[in-house]
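One chain comes next, on its own, written as structure tokens: the form predicted alone.
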Amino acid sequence: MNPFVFHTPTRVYFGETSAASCGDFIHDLGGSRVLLVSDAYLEKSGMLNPIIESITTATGNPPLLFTDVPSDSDIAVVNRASAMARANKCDALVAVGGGSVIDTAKVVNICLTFGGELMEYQGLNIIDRPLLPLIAVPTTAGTGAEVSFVAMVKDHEEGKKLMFGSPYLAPNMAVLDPLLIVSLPAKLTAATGIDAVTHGIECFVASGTNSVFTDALCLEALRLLFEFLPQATADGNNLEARGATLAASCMAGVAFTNSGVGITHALAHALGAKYGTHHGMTNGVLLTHGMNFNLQATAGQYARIARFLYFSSSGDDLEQAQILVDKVEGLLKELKLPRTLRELGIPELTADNLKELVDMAGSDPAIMFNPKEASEDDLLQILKGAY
């Protein structure tokens, strides 16, 4: 067995009505004044207040709300956020929402703890020491926010996104509360449940530091999302199937942390910070490319994914790896999710837009990880063919 190293800081806690538990969870890490970061829409639908309540309770202080995230998070908000908290004094964050309200509170924490200029600490492993308590509370299951190591926010001026990477920067606390996902629509819960399924599958082939830990954090989340990511969609009120996904998406949140993404990641990152595409659906429409582009270099991998899965039982690795393509491709269908990027709404892509995504996919830190290296003309022929 290959020496690997396999890092986990944050802590789990799954079950229902979990999150009204956050203000002992907060007591527990040392915080007395919370910043609760969310948007607009969990606020008004009141889910906020057991959480609001159980912080006040637990800390003697209400905690201070900023509810301005918007889907696809910027350095403006966060720069508003981050003033807010100082002013007040805050010692601690909570996250309560979808990856980008996630992602959000990490990058505020950072301005928090250490001050100074943001971009200092923009890139991989910058940040060296510990960062202030912060529990996240994801609203839907497909991210894996509330347990990786990165950040990502756009700058609209640069028209691009920008990621903060480091273990510093993983949440100390995971709550886990299926409750939060019931009134997740059917559309979102499809769209961010692709995007678990492709961080499975990626990571699972990825060559950053892969382990038998993370293979069997990744082939179990697929098992669950296979069976349960469908149901989840069709049900929003079926329990099981919420908290199966949900469970799912943190595992592959840990693993692709610990082992990288690919191809797929790289590309929809492109086209998010060019054309605010939602990340789970441009994953969906990408991830059947990615794989046939990788499909020669990774057929034994693949494979393994469609045994365990009980796709199929042939003895022939590239059979099995086309199955696998299939079947991905079959559960797109199932979920009514877009299947091509005019689909998502981009415009034709002229040869200028299409030099650019390349550029941006071709330095995107995804890429590093992809177990197949990608010329620039096979990232314009991705693009050309999921348009």
Partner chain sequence: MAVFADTDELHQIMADLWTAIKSDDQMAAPLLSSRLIVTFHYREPDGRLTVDCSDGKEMVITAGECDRKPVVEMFMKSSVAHEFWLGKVNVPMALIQGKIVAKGPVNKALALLPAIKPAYGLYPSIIEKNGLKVSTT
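Target state, the form predicted in complex with its partner chain; input state, the form predicted alone:
Here you get just the chain by itself.
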């Protein structure tokens, strides 16, 4: 067995109405003046109200609301939220929302804890001591941001994507409340869910970094997702299915933050940065292309997934691996997700566009974890094939 490190600093609390206990949780973590980071939709919908009440009751102070986080957060948003929090002497954060909201809160937490110049903390493992208490309450089931060590925000003015990575960035607690995701539309349920499927599959075959711990999380997450993601997409009120996808997404998040992802994510990051495509949907389009690229190198691992999910009893690894790819194809079809980059709204890819995308994907940290080395031509062929 290869040497490995497995680390999960986030306490996970799962249950219907659990979000209404956020006040007690943040109080237990020592917070008294809480910055509540969320988005405008969640504020308007009233979904934040039980959380606000709970924080007010437990801490004696109403939380300071920052609900201006867009779906594609930016450093300017981080700076605004940080300034507000600093002016109000906030000492803890609660993030309620999708990946963009949670990542924004993580970066705000860096500003609030350390002050100074944020760029000093850009990079991997720079942050070497605990931040202020942060609770993450995901309202989508897919990103795994509620447990991950990484936060990404854009600098739209400079045209850059900023990455911050450290185990200290992981929230102290993830509160998984299935009631908070029942209103998520079917299309977003499917798109965020396929992101979690991609985490599970790519992490399971990550090069030299996966472990028996992450393997176990990936397998169970994939079992839950294959069974319950179609149900949650078809009927948003199915709380059992909602809960299963939420738990599975979190499990896959714990796995990938310990072991990495791969080529599908590297390409999806590049396409998202250039064309603003939805991360989960882009992963959905690229996933089987990435799996086919890795197929020969990872047949044994794909076969393990296929056997665990009872997709086939064949003893032939390659045959089993191909069955897994076919099952993913079937899942994408059932979820009615876009199947090509063209369907995602990406315009005809010129040679210059392709070169730029290949360069971006080739320098994305995710590509390092892919089990098979990918040349520029390999990346180009995948993009062309997915178009």
